[in-house]
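The chain below stands alone and is given as structure tokens, in the form predicted on its own.
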Amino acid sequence: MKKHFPLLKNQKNLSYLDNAATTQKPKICIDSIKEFYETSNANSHRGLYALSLKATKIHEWSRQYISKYLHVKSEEIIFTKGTTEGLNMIAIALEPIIKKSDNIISTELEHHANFIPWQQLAKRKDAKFKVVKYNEEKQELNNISKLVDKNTKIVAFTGMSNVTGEILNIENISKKIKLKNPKTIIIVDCAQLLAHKKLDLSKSNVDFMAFSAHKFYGPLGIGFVYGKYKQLEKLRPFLYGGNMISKVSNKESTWNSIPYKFEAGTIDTANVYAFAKTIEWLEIKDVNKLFKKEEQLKKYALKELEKTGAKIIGHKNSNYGSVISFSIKNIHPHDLATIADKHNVCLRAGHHCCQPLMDRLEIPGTTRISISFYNNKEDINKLIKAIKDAKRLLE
């Protein structure tokens, strides 16, 4: 599969195992960006001339293709710069409905992007911020719904941990939350999950989800929010400016229809198009088959890591994707990452923007590998060789 990814094709000795941070881009993604700028570059949704109309058509085809992949209405897809902006957008848009008597729930498993917006929203509104603890013994998240009560306005949790790889049962968790409080708004960070599991959002109890294209083989700088239409109707705009308006006067302004009222300014149509074309390419390759390949390689990696004496966080059952965090006794994660780089192995070391989880585990950070379908056993073998080298030098 590496032959379809120009960077990996051009750097044959590179073992790229930092896919949770960003994935490499297939040729179709890169070519689609080039195609748009060479044949269709104009400001979409603005001009009445042919080139602008063509750009608009490409933009909306992309929205429709992405929504079809997720089994939702196209107007329920709002383009953003990525998951972080999407989650912040939702938090700001929901702010008017939060009262002092309300509480907002997040978890210790969250990336800061799905923790700080809710923490700060609670502070601004003098509401209560509740945090679901990570169970060290079971190495999984405690029951989220236990903290839900009649005053719970928002519950925000990850679909897949970017540290442990734990995949949460979104439908089961959401069902329990709604049973305790049907009015609770459920928000899921799907930055990691989208790249490892095909989602059918038409069957979901979730009100909002946020995604990033670059985590799923698409370009940097583009993402989207999925929001149930009935929820989007209640929200005020996040940004103000061009395209999101219906009418503006000296005294009053009214907003465009959904989703455009949430998309102020010029959206990066080239990258939106490239992402849709990337998903189309992945579907041709049979995305579920690609996910199974990742799962097989993850099992091989876990087995080989255990042989080195690595302490692995999580992965005690099958509810984990191909993200593996571990530590090696007496070796700092940063030192291991530096030595791995000498072996042309790219991995991540640190707290992974998850400091509440690191505090719970009482560690400064971990070493993390994250596997894609374009990785192979040779990539894992090079990692193991780097670990052995590090142990020889530093233990």
Given for the second form:
Amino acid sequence: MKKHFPLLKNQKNLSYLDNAATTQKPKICIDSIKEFYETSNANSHRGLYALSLKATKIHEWSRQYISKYLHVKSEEIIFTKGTTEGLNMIAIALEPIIKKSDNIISTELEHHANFIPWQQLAKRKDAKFKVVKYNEEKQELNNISKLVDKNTKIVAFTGMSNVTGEILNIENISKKIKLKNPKTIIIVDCAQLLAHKKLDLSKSNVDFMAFSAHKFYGPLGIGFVYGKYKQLEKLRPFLYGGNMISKVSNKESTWNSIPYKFEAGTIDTANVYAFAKTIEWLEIKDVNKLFKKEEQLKKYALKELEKTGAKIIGHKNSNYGSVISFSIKNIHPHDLATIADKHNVCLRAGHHCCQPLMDRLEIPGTTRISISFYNNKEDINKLIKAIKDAKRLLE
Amino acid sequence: MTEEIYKENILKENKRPKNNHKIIKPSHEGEHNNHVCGDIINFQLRINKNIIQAVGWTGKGCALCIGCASILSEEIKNKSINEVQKLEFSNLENLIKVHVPESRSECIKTPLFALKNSLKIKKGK
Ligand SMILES: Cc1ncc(COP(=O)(O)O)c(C=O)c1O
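Beyond the form predicted on its own, can we have the form predicted together with its partner chain?
What follows is the whole complex; the chain from before opens it.
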């Protein structure tokens, strides 16, 4: 598979195991950006000339492609800069409905991007912010609904942890939340999940989801929010400006239709297109087969890591994707990452933007590997060699 | 100066760090938290007539951070406050005899910032 990814093809010695941070880009992604600028570049949705119409068509084809991949309506896809922007925008848009007596729930497993916006929203409105504790054995996260009451306006949780790799049973959790309070708005951070599981949202109980293209082999700088149509109808615009209006006068403005009323300003059509083309390519290669391949390699990595005496967080059952955090006795994650770099192995060390989780685990940080379908056993073997080297130096 | 971070001296200091303990009756104490990784170092000093008479430090960190804290704590013994205040990143590199890459510079700055913070914070008697 590495041959389809120019960076990996050009740097044959590189073992890139930081895919949870961002994935490498396939040739189709890079080529599609070039293709757009060389054949179709214009500001979409504005010009009346053929070139602009062409750009608009490409933009809307991309939206449709992504919506079909997730089994949702194309109007339910709103382009953003990424997951962080998406989650923040939802938090701002929902602000008017939050009252002092309300509560908002999030979890200790969250990336800061799905934690701080809700914590701060609750603070601004004097509402209560409740945090579900992370507990590996007790699986508290599957029982988020326990904390839900009649005043719970929002529950925000992750589809897949960028630290432990745990994949939550989104639909099961959501169903229980809605049973307790049908009005509670459910928001899921899908930054990681998209790259490890094929989603069918046609019958989902989730109201909003946020995604980043760059974590699923697409370009940097774009992402999208999925919002249930009936929720989007109730929502005020996130941003004001060009293209999102219907009519503007000195006194009043009215808004364009959904999804355009949520897409103010010029959207990066080249990247949107490259992302849709990338997904199309992944589907041709059979995404489920690719996901199975990374699952196999994950099992191999877990086995080899255990042999080195590494302490692995989670992964005691099968509800985990190919993201593995571990620690090695007496070796600081940063030292291991630097030594691994000498072996041309890219891995991640630190708190991974998840400090509440680090506090709960009572550690400052972890070493993390995240595996893609383009990785192979050789990459894992090099990692193990780097760990042995670090132990020799530092223990 | 070497590009190789994990040289004998740093590794040795990391395994057996010097002055890695609290001291009796410190006059000054301060810490620094490396926000990149959560590492933390706390320095305690006993200063008399502007001269550092005793030094101790505690905390957790990577080999660079711990090694540097150890070397730094030896270096400042019997130095004046003025001399310590003048210490900069480049002095640290000279002290530990390693050229530290940008990606790891915070690791050795952590003990230095902790030390400088300790100069600012006088302990109540
Ligand atoms: C679980 C999770 N949520 C949110 C984000 C933020 O994504 P982005 O930086 O693309 O906005 C990340 C990225 O690391 C993540 O792993």
